[in-house]
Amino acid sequence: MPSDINFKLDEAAKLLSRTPSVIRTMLTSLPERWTSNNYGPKTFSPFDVVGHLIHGDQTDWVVRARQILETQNSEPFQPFDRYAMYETSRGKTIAQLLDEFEQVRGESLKNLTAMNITEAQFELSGKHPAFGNVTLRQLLATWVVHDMNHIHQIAKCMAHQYRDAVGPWKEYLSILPK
């Protein structure tokens, strides 16, 4: 089996549609210490991750896909504020963020489907502020991997809460720092 699977929009959409329920299952009804703690300086808590994913859906993935289709590389993407969630999530509960993420992701996927992207359009490019030219295919594949990255980050953050409690097994648990 090849190590890289060719990007397919229908498969990507299925994966993207599952992220809200995966994260909801991981975080619902937990004490706040499980959702608000991070695993070190400059890391996100699970609460932060959900806010970050909401902000990404509202300002990044579909917005940039639409820009690629409409302007075809004539103007650069707006830079993405990776830390905007600190302000936009302030005063909300994790339950509110989970509900909002589910709603926003549904809208994002509806908008993505409505674009009726053709195979040829996947090769159109946009100008990323840091990377230069990127294709629509790369953008959409990155959206999927970005979700998986943050699911992993939530798991890592949660595992970190028991980093000392596991005792010598820490040696075998790659999710924990050695």
Given for the second form:
Number of protein chains: 2
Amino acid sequence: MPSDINFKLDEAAKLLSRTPSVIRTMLTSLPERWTSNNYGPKTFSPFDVVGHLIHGDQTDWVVRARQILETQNSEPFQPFDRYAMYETSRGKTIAQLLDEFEQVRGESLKNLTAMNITEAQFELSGKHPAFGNVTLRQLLATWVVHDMNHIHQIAKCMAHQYRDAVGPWKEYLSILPK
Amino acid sequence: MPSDINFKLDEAAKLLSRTPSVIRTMLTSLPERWTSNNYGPKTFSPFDVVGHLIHGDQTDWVVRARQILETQNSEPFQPFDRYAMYETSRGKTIAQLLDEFEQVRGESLKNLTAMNITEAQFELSGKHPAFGNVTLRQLLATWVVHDMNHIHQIAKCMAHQYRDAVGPWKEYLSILPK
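The structure above corresponds to the form predicted on its own; please give the structure of the form predicted together with another copy of the chain next.
Complete assembly follows, chain above in first position.
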């Protein structure tokens, strides 16, 4: 079995800094149907995902980290609207969203660095609207896994566009639904 | 529901050309435990995945495409050894494998271009050892989805390393097993 990796801020920040480039490389300069199609009812397209990641950086991760550090767990976090990008991305192109995500993520990481979080502060907690007490460490680890979740989802979505084109190989490709 | 995207060689080649860069951005210059840990018994680590992709480019995709074009479906394909990288990657570093994958993929795409495949030739077929008749189009679409499958798997594997660090958020992160 693999060992669990303890959270380290420098590693987390390194991983977070790479996501805009990973996603840009996957999605830039493709015919629109590769970025605008989703993989079934109520799923996100790659276009939706990038808008969702931007909204998370603008309203969730750093905002909650700051709230934990500054308010001593007095108020629950604002709930995060997972579908806000259906409004906020309206009328934009995927190229605009990729640029915006890169810029917004850069800001987020600058803000994170400026917080100068100490090892002891990682154990400070905030109130999640559904889970109750969560620590700053858990919030930041979740930010990284949330990025991975959506890189994973973009790959799934793109693979799905060739779901019939692959013919019988579908059986070997776990990324496609059986 | 999303529409299925018809296979187009120029789009497939574009997607295939990006995979080394996507994977390099995800994996380069990280502490080894991010690239060498897997996500459970009999699963691939990111290190395993890159070796597996190299082996596929060296022995499978282009070789089979050439066989379809040249031998008129007379012999079944050689079975692909999905575990060959446990031998072929031995003693190498992830940095070496990332370089090797970039180089090997570049060669594959040069060879693919040199084949000058016509629209009619996409319907030519070969004999898959398990599935029987498969077309050249299906083979090439599968190559793309196979890349996406493994980008998806690398993201899953990396997310898994923070499976405990995220605390209660695990419930919201579909990339982590429940």
